[in-house]
Amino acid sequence: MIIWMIIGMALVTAVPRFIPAFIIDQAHFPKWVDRWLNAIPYAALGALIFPGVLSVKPDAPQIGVVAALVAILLAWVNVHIIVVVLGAIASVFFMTL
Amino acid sequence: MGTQAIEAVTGTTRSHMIKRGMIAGLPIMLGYMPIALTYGVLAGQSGMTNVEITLMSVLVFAGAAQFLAVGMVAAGTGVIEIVIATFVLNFRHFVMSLSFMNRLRGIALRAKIPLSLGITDETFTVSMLYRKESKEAHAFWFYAALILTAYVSWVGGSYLGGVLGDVIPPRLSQSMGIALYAMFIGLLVPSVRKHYRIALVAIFAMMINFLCQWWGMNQGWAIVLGTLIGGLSGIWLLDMEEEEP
């Protein structure tokens, strides 16, 4: 059954993931949607940042907050992302102590 | 002078190409492998052996989706509503693959394709991040250099985690679950500091992501909504990013 599960798990992230290659082949956009594609990453980011960071602790939202802030601070000085990681598990880890 | 010189001829040769996208997947990779033998500990106690716990990275290579579906297994939920959830929760990769196969616009189909099957939330946010690469020669080669790198980590450590059992003692392996997090934010943050309108698009993708699902909308069409809606408001707000080359 778990065989199944897996084909049938690849199969409905594939297709997704290929089909506008095909569109993008074919399609030829104004100037606007070329800009909304051009800030897709932004907006990306930021949907997959907030608010599932406050589910690090499901008990204990504050725990992302201040993790997250700890990532920002870290990522605006420029430390390298490797840094900016490690900065925040250790201050998760810290906290739940 | 000689070796500048050296360097602007191998510039765009294809092994150096390769190169500078394995170091430009590095940071995903380090990010990965803590997440990776998180989810092989998780699914071996799921009751899933380790072939199967190995494939499923190999084939669905979606990190969130594979956690959910290892909590439906351990849950004793069926197949199908796995796979729906699976779908609804990686469609957002539909709205990241138009965005970076626009940016492609300059390579062949047939090379678009596989980088197309290899994007995931950081491998896509990475990748639009080396704008101009994708203007180079061999660009394919970068940007299937730097899936890739990130790819094998994540099989890899999958297969680790499924094999070693519960290597990582559960305070650390809870703590890393800011890990992607931490790396979205590690991400966004320079762009932000480069252009603040960019932080305008990311909080407005924040809150209509946040308002769908305090309304009650699935996780995986709230993200989706969040993405299609925040990038909607660059179009206005993000028109100096045009002139860039």
Contents of the next structure:
Amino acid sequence: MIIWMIIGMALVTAVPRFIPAFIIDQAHFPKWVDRWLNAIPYAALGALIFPGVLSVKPDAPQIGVVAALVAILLAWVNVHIIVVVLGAIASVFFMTL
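Form predicted together with its partner chain done, so how does the form predicted alone look?
Keep in mind that what follows is only the chain, not its partners or any molecules around it.
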């Protein structure tokens, strides 16, 4: 009985996720909707990262802001992503010494 419940719950959650993947190629949106949909990953990423930037050290949020600025600067000059991450980590490390 429990296995059928698990299979049923898996189907109920999987179907709404797979249906849009199959019909999205056939749907045509206006240009402004396409631009809006293209901005969603960046907005979601910002919403996930920004609270963490401010809570690196709760009593000193400027440390996270400076590390984020270092990461933005390094990313702007097109260095490798590993260098961007290491630069942000190093800036937090040196500011918390």
